[in-house]
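Just one chain is shown here, as C-alpha cells, and it is the form predicted alone.
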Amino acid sequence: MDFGLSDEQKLLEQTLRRYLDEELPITRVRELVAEEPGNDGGHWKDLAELGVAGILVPEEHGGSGLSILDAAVAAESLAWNVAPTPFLGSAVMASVALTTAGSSAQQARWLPRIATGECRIGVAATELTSRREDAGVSERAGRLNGKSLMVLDATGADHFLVPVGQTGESLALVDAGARGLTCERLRTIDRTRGFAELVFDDAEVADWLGERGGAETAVCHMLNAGRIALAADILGASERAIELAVAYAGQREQFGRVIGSFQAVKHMCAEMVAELEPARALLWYAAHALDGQQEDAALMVAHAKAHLSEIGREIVRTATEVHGGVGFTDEQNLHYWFKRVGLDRQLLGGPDQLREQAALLQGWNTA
C-alpha cells in the first residue's frame, strides 16, 4: 500500500507552487504586505479559480469537495511562498463550520460564494484556546456583546465567523459592516496575515449556523481543521527555510571556501532535514484521521500541531544561524518564514496546551 500523496495531490502541489512562483514571488509579497498586513493584491480570486478557496466545499456547492489532507497540501504550498491569503479562515475553518453546522439553506447561501472567492470570512476563534480577562463574546436577545482579539484573516473580510459562549456553544456570522461592530486592525510579527480586534456592542447577526446552543461539535471540528492547516503551514515554511539555508551555504564564502563545505554547517542542514521529514507522515496521518477516523482525530491533531510547532521553531532558527548575522536583517527574505512559523506556533493553541489536551484525551492525570 502506498502511504504517500496521490498523483492528484502531487499535481495540486506542483500547480500551486508554479502559480505562486510566477505570480506571488517573495518580492511581490514584500510589496503587498508593506501596504497592509495580509494584503493578497487580488490573487485570492485567481487562487479560487485554481480551486483553492473551495477545496473543502462540496461539489454540489461549486467546490472541489476534497479532503482535509488535500487542504494540508495546499496550506503547505501557500506557506512555501509565504502567500498572504485568507486560506485558513475562509477556505478551511469557515468551510468546515458551514459544512458541519449549517443547514442546507445556509450551505447553499454561503458555500458557493466562498468557493469563488467572492465571500471572505474572518474567524474570531482564538478566545476558545486563550482568552484575555476582558475578552469573550456572549449573546443577549439575539445580538452579540463582548470582545474578540486576534481575529484570523481579518484583512478584506466581509463577514466574521464568531463562536459565542465559553466553549463556542453557538456560531454566528456577522457582516463586517454590522451595526454595533467595531473592527480595529492589529499588527503582529507576521505581516503576511491580517488580524483585528472586534468589539461587539449589541451587534447584529447576519446568520446563526445550525441550532443555537448546539454548535460545540462543529466548533471542535473547525478548530482541529484549522490546526491541521497551521501544522501544514509550518511544514511548508520550514521546508522553504531549509532550502534558503542550503542555497546560502552553497554561495557564501569564508576563508576562501563556501561555508557549505564546513562540517558544522553540513550537520546543521542535515539535522534540519532529519527533524522535518518524520513530521510529514505525522501530519498526513492526523489529516487522514480528521477525515475518516474520528476516534483518533483530536489526539493526532494535537500531536501534529504541537510537534511541528516545536521543530518548526528550531528549524527556522537554525536556518537563520546558517545565514550568520545577515539572517536577522531585512536584507534577507528568511525572516518572513521565521515570523510565520513563530505566529503559527501559538495560533489555536501552543505546543504545551495541545500536549496537555493530548494527555487528557488519553486519560492521563496532569495534575
Contents of the next structure:
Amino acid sequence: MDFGLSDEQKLLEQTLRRYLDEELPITRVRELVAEEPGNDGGHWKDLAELGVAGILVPEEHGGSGLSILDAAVAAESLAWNVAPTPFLGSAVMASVALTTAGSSAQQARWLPRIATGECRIGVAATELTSRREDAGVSERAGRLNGKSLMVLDATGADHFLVPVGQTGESLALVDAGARGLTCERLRTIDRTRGFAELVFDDAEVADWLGERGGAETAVCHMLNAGRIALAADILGASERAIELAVAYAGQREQFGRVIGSFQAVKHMCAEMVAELEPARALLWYAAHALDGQQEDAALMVAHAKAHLSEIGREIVRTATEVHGGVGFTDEQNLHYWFKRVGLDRQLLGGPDQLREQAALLQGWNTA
Amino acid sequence: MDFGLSDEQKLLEQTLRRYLDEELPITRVRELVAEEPGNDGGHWKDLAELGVAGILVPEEHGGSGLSILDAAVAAESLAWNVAPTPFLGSAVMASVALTTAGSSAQQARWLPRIATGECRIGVAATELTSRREDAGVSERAGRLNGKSLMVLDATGADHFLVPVGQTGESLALVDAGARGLTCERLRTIDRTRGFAELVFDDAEVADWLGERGGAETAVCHMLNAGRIALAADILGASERAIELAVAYAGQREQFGRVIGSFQAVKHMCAEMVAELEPARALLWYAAHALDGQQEDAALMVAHAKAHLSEIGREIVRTATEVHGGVGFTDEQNLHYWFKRVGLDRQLLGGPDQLREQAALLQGWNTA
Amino acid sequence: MDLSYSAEYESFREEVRSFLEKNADRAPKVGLLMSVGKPSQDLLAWQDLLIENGYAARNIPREYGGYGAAPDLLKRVIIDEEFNRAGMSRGMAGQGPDMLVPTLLEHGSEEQKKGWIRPSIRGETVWCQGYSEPGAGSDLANVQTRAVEDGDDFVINGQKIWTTTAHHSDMMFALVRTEPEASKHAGLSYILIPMKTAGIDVRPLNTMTGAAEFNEVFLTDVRVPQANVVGQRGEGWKIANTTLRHERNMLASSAQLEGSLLGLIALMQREQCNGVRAIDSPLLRDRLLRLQARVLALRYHDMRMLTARIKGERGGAASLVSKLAGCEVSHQIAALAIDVMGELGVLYEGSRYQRADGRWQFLYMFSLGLIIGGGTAQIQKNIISERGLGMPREPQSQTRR
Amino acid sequence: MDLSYSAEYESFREEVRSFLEKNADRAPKVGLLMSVGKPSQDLLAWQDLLIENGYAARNIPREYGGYGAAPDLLKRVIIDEEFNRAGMSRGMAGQGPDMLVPTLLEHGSEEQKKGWIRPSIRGETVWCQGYSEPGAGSDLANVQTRAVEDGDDFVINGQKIWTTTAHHSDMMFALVRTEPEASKHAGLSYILIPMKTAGIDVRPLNTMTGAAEFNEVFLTDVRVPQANVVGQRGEGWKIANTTLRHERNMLASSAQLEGSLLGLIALMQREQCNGVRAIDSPLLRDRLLRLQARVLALRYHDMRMLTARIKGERGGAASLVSKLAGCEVSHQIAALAIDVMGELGVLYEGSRYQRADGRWQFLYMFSLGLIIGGGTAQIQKNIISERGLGMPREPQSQTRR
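Having displayed the form predicted alone, please output the structure of the form predicted in complex with the partner chain.
In what comes next, the whole complex appears, and the chain from above leads the way.
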C-alpha cells in the first residue's frame, strides 16, 4: 500500500515536462494558437511517440496500456505548459469509450490509430450534462440529426464521437467529412483548445460502438474519465500559476523590497498552496478509484472535478493578483493558465451540477 | 435629501453610549448575566427614562414617538455594550405590534407602561419563521394551546405577545402568570438575552390585539421591525469587535513589534471595515424604507438582516483571530460580542431563509 | 435621513423623463463598460445637449462651461435613476471629465480652469492619465520619468503605462519627477502634456481580455512649458492623490454595478440549462441574492459618502472602502454570469452562441484588472488600515518611504 | 498508487472487526472532542488491551512498551476505518502519547525512552505541554520562563499558559530559557517537569466555550534535575518544533474531521424546519457537499503525507498545510451544523432542545481556538510561504529573530 505516484509516473511527468519545456514553451504555444485555437503544430505526433496519445490504449492495440491515474499525471503535465493537444478528446474520452463499449474489431480498427496520433477524435458530449439551445443528437434510420455545441477537441479532428439520444444511450463515430455533417468553429477564451458546433442533417455514421441503446455504462465511464482529465488539467495549470506567482514575487521590487517579502503577498501564496495540495490527493484517489471501478469512484470523480474547479478559479485569480498589473497584460502569458482553468471549470458539468450528482450518489436529495 | 443620521440621532447614540459606558460596562454586564441570562439589573428603567423603552411609542402614549431608524440607532448602541435589555421584544416588536394592530384603547392600556419600562413583553414569534419540534400555538374557545420555543426577552417579562395560528393571523397578549401557561428557561450561548419555552394548556389571553384573524399585516410589520433591530444589533456588535481588535493590535507586541504593524493583521482589520461600512448604509436605508412603508421595504429588510448576519459572523470571527489566544479566553470578554452576533444571526429567520424571501418578493422563485 | 421626494423633486423627475423621451433618438447607443474609441459626433452632440440641460457637468460653474447648478444630491440621484431606467447614455465619460476636471477645480490656476475645463467636459479635448510606470506599479511615488528644466520649459524623458485612450487623446495629465534631489514623495509635479508634442510614442498594450484597452507611452525629450504644471512644483504627489480619489470613485461606481446586476438578472431569467431557468436554480439564485445585497449596500454607501462630501465631513475608513468592495462585487457578478451560462460561458471573440457580445467574460477579466489597477487590493487594504483605522505602517516601509 | 487490499490485509481487517465485536462491552464511551479529565480505569484497561493487540502504540518498539509492529500504513488505515465505523474509543489520546512520545523517540536519551514511553502510552503518566506563555503567543521563541543552573538542578521561574490537562497531569514537557546570553532561538531547552514539584501552581483558564479546557501554570523556584533535559541544552527550539509538527498533525487529524462530518450528515438527515429536512434544502446540502470534498481531500492528503513520511521523503509545502486547512474545515462544519439547527442552533449549557450535548457550538468555538492555537493561521501562512515555498522573510523579523 502506497499512496502516491509510482516512480514510473514520476518519470512520465518528468519526461513530458522536459519535452514540453523544450518543444512547446509558452512562446511557441502563443504562435500556434494565434493561428488557430487548439493548433498543436504537429506536436501531437511527437507526444504520441512518448506514449501520450495511446496512454489508455491497451498494449495489444499499440498503446501504453496505462491507467486513468497515469492519464491524470499526463494531463497535469500538459496543463503545466498549457499544451494545445487533443488529449482530452482522443487520448482520454474516445479511448475510454472504445475500450469500454467497442467490440474487439472496433478496438482493433480505431485504437491503434489513436495511439499513433494519426486518428484524432473530437467529442460531442456537452448535451449529456447541459442541454441548451435545443441541442441534442438523435437517430433516424441509422443516420444522425440535430446539433451538438461545444464539441471538444474539434480542431484537427478527423472523427467525432457522438453520444446519441437523451441520455447518450448509443455511441456513434462520425467521419469529420461525412455527408450531412457541418462543423462550425466556436471561439472561447482559451485558445489552447479548439471547439466547434456540429450540425447533423441525416449525417452518416462511420461506426456504432457496442450495441445501440446499450452505451450508457460506457458513456458514464467516458464522462468520468474526461472529468478526471479536466480536474488534472486544473491541477497542473493551478500549480504552474502558483509557481509563476512565487517566482514573480521573488523578483519584482516595490517600495524598496521584493514583493514576495510582504506578508500580504506571502499569505496569498500560502493560501493557494494550502488549497491545492489536499486537492491533489483527492484527484489521485478519484483517478485510482475509477481505475479500480470502485464503488465510490463516481462520487470521488464528481467531488474532485467540482472541488478543483472551485479552488482552481480562486488560485488563478490570486496568482494574477500577485503579479499586479503585469499579470493583466497579454505579454506576461499568465492568462493562458487563467483561461485554461476558467474553461475546464465549465466542461462536462459545472461544480454545482457535480455536487448535486454527488448528493444523488449518496441518496441525499430525495426531496 | 440627506442620506445619514440626523443630529438628533447622533445625539441619541452619544447619550446611550455614554450612559452604557458608565453604568453598564462589560464588567457589570458579566456580573448581571452570570446571575441570569438577560438580567438587566434594573437598568431598563433608567434606559426608559432616556427614552429607549418608549422609542417607538407615540408621544400621546408617553413615548418618544421616534422612527424605526431611531430604534436601529439605539439597538446599535445597545449592542456596542452588549447591554442585556428587553429592547427587541418590548421596545421594538411589541410596540410595533400594538401601534399597528392595537385599538386606541389597547394602545392606551399597554403603550404607556411599555414606555416607562414597567411592562416588559416577551415575544413568541419563532414559529412564524421556523417551526420545529411540532411547536406552534392555536386557539380554542378564546384560549391558547400548544407551545412556542425560543421566546425572546423572556427574562423579567410580565406579558408575552403570542402570534396565534399557522401564519400568526391573530395576536394575543398573555399575562406571564396566566393560568395554563408554563414558562421554561432556555439557555443559549449568549447570556445577554433571556429565552424561554412557553407551553400553553388552555391558557388565558389578557388581550387580543386588533381583530382575530386579521393580524397578518401587523405581524409582518412586527417581524420586519424586529429584523431591523437584530441587524442593527449585529452592526453595533461587529463595529465594537473591530474597534477592540484594532485597539488590541495596537498594543500587543510579538516578534518585537506591535502586531498591528503586520500586514496580515492590518489587512484583516481593513477587510472587516470594508465589509461593515457599506452594510451600515444598507441597514439605514432598510430602516428608512420600513418607516416610510415603501414598496421596497420588505426586500430591503430581508437583505439587511441576511447580509449583516453573513458578514457579522465573519467579522467577529476575524476580530477574535486578531486577538490571538487571548481572544479565546473568557477573561478578554470579546466573546460576548462574538456570541451576540452568533445569536442574532439565527433569530427571526436565518440568512438563507431571508434571501429566499427576498427572491419571492421579486417574483424570482416561481418554479 | 431624508430621502423624501418633495413636489420640487417630483417635478424635476418629470423633467428628466420628458427630456429622455423626447430625445431618445438622439442618444448614442450605450456600449460596453468603457468607451475606448475617440468620441463619435453623435456622442459629442449628445454631450452638448446634456450639459445644456444640466444632465452632465451639472455642478461645474458656468464660467468654465458647465451647467452651474448648485450641488443637489437628490437631483443627481434622480438623473442617475432615470437615465439608468431608460438605459440611455450618460454622455462623455473618461479621464478628462471624471479625473482631470475635478482636480483642476481644486488645484488649477484660474487660467488653467478657463482653458481646459470647457473643452474637456465637451469631449473636444480627450485626456489620458500618465501616472503608472512599469517600475512603479503600486508604488506610485516611485515614478522615474524625469522632467528637466530648460528655459521656460521642462524636457521630459520616461515611460508611462496603463494609459487608457492614449492613442486618441489630445492631452495627458502626468506625474513627472521635477526635483530629483527631493524625497521620493516631494519630488513629483503634476503636469499637462499635449500628446502631439514631438517625442511621444504611443504603443497599444494588449491585455488578457484580448483588447488593447491600455497603452504604453514613451516620452523622449518631450518639451512642455513650465506653465503646464498644475499646483506647485513638487506637489504632484498630493495632487495626484486627489485625482486618484476621483478615480477610485469612478472605478467602483455603484451605478455601474447596478447596471451589471440588472444584466445578470435578465440573463438568469432567460438562460436555461436542461430546461431549467437559471433563476429557478436555488444555488444560482442564492448567489444572485448575495450579490444583490452587496450592490444595494454599495449603492446606499455611495449615497452616504456623497452626503458626507457635500457636508464637508471626513468619511474616515468608510470613505476608503468603495473601490475594494466594488471591484470585487463586479468580478463576482461576472463570475456568476459565466456559471449561469455553463459550458457556453466560455465563448468569446464574437463566437456564435456567445451572450451579450462577450460582455461577461470581458467583465470577469476587466474587473480583475480593476482589482489590481489603481492600487492593488493589497494597497487598498494598507490605505484603509493605515489612513482609515490609524494602524501603524510597517517598520520597513516607514523608513524607506 | 497501490491501495489494494490483498488477502493479508483483508484478513487483518477481519481480525480488527472481530476484536471490536468481541470487546464492544469493554470499550469506554467516546466523549466530546477532547477528554479533559483524568483517564478512567475503564480507559486505562482499554488502552492496555489496545496495545496488547496492536491497536494503540502500534509502531512503538516493544522495549519501550509498544506493540512493536513495523510501520504499515494500510493496517493503520484499516484500524482507523474499523474503529471509526464501530464508533469505538481509540484509547488514550493527549499530549503524552501524541506529542511527547514521538519526540522522545527522536531526541530522547535511551534512559529517557526507557523511563517515560511505557507509562505515557499506558496512560499511567499523564503529560501536559508547557510551551506557550502570556507574552509569547505566536512568537514561541520569545519564551521568558528562566531555568537557572544550581548544582545538578535547574531552578525554574515563569508562567505557562494554554496547558491542557495540567490540573491532572503528572508531568509537563516544557520550553525554558537556560542560556540567557544566547540568541532568542538558541537559548531554550526542552525539559521534563514533574507536576508535583514544589512551586507549581495550576489555575484553570476559562475560555469562550464556557469550559476550562486550559490552565495557566505558575512556576516559582521549581527545582528539576538537569538530567531531565531532552536532547542538548539550547536545542529546545529545534526539538519543540518536532513536537509542534506532531501537534499540528494531531490538531487537524482528518479522522476527527470525518467524525464531525458524519455527525453533521446525521444531523441534516434528522433535523427539520417547517417540515423540510435540512438535507433536502439545496443550499444547506450544497454547503455540506463542499465540506465533504474538503474533508475527503484532507483524508487522502494525510495518507499521501504519511506515505511520504514512511518513505523518509520531505513533504515540502504540502506537508505544512494540514493544520491551516483542517481547522478551518472543522470550524465550517460546526458553522453549518448551527445553521442547520436554525434558531435552536444557539442553545447551550445543557438547555432543553439542545442537540448532541451542545457539541456543535462547542466545536464552532473550539475550532476557532484551534485556528488560533499552536500558531495562528497567520503564523501557519508565514511558515508555508517561507519554509514551504522559500519566500523571503520580512526584513524586520529577519533582523530581530
